[in-house]
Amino acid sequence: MSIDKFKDLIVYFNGEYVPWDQANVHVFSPAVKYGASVFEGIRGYWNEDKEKLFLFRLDDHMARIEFSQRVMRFGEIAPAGPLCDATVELMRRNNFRASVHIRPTVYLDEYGESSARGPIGQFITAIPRGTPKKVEDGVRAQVSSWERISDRCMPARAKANANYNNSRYAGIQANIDGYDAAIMLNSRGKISEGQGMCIFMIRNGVAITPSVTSDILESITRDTVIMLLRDMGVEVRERDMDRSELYDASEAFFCGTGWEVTPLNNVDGSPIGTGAPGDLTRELQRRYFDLVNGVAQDTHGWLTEV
């Protein structure tokens, strides 16, 4: 993807709104040298009928970026409130009339070494992005030979840029081997998550997902899905998941800001259920997209209108 396609967009950069090509981080910064940065992925959904952009769970995402900064031992913290305000203003300045993917980032700036704790810089980018075809069709996944990072190694529940090298390896391996996605096991041999997305399976009518102590990112979309499933009358259990359980699941799906709710049709060449997206997954998708697009009533106060 050529960066030129975004050249007319505005970026929030250290308190200012600047043209895309002027938002630059120095090559010698700890963010570049060591991956010393944290970020969020946030979706904005354009509702054509209402002519509004709905940002989904903006406050919760910015609360998590505060948490990630603390876990990463940043010496100063970029607070959630101003980042929320800057995000809304950035949407207005870009005058988006399509769904977008938003990425706020806080990073260690200037010329520090790996033990540096400051100073921090911050930026927010947003680019148009719709829902990919895989959300409709579903994907095939491989259980990866790459192990999910342990909390004893790096804090997986923090959304730190450096953590994503772990899932990057798994995703590349899966693609080379002919799969669409990867499923990662943790150090105990239990299912952790996908390559940057959480996983659910349906067994005997019960929705099962790894617990937050399974070295997962504590996903905001996962939390949303749990609430939606319970609203549907589906029992949800958060527990250890074995790889072999997937072969007996009637349905399975990934979820995340980027993955939304994506059916998982096949694992390791073995079909899940019928090998096609199941009825429960389809109903969950319908409810999820009605919510994030501002069609369904927002009873949780999760939508920020722009």
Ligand code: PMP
Contents of the next structure:
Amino acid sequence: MSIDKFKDLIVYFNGEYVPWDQANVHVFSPAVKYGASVFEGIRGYWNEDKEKLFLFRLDDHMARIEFSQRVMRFGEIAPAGPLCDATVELMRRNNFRASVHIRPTVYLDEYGESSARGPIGQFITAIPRGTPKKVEDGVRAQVSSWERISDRCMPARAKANANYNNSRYAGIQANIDGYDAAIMLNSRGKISEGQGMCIFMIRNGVAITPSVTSDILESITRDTVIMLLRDMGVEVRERDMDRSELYDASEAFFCGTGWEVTPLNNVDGSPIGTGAPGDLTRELQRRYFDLVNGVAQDTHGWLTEV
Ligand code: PMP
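How about the form predicted in complex with the named molecule, since we already have the form predicted on its own?
Let us now look at the entire complex, which starts with that chain.
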């Protein structure tokens, strides 16, 4: 895909707002050499009726990028507050009137060996991005033969760029095998998550999702979904989840900033429930999109208005 279509965008780059072609990271940097960087994926939803852009859980995403820097042992930490302010300013400078995907990154800059801990650089990019069709249709997934990284090698709970080589393997395998998505098992053989999203199943009327010690990213959408399900009167359990349980689930779905709430119709060629998105998933989607689009009351203070 050509990146020229982004050439009119403004990028926040180390304290300045620069044209797209001036946001460059040096080839000597540990970020390039070792993937020594952490990032976030944040969505902004354009509400046409209110003519406003709502950023969803901006503070929580920036708190997580601080957390990721600490976990990845950066010697200097870019704090959340200024990153939030820079994000809002970046939205204004790009004058977005469409839904967007925002990607802040903090990286190890200049020159250093693999044990380098600084200095850091930071940038934020944002591109227009709407909700993909798979959110309506649902997807087919495969349990990958690639194991999810464990906390004994790379912390999945941090959003480190290097972790995504693990996701990449699983995603490529799923694509080659004709599936839309991958589900990875952890080193204990339990379900962890998808290549870029968390997973829930409904079994005997109860919502089940792997716990935060299952080698998953500590997902913000997962947290949102748990709250929405409880609001719907659905019991939620965070516990180990087996592959074979998925074959018996009445409904299942993926969730994440990028994946929003995406129905999971089929695993390993085996239909989940009727093989089409279930009623509970549909109701959850409705509540999720009302929340992020600023249609429902923002009782948690999760929306930042631009
Ligand atoms: N797991 C992985 C591996 C991810 O990359 C993402 C996307 N950030 C998620 C889960 C979902 O996290 P969140 O809801 O915070 O976007």
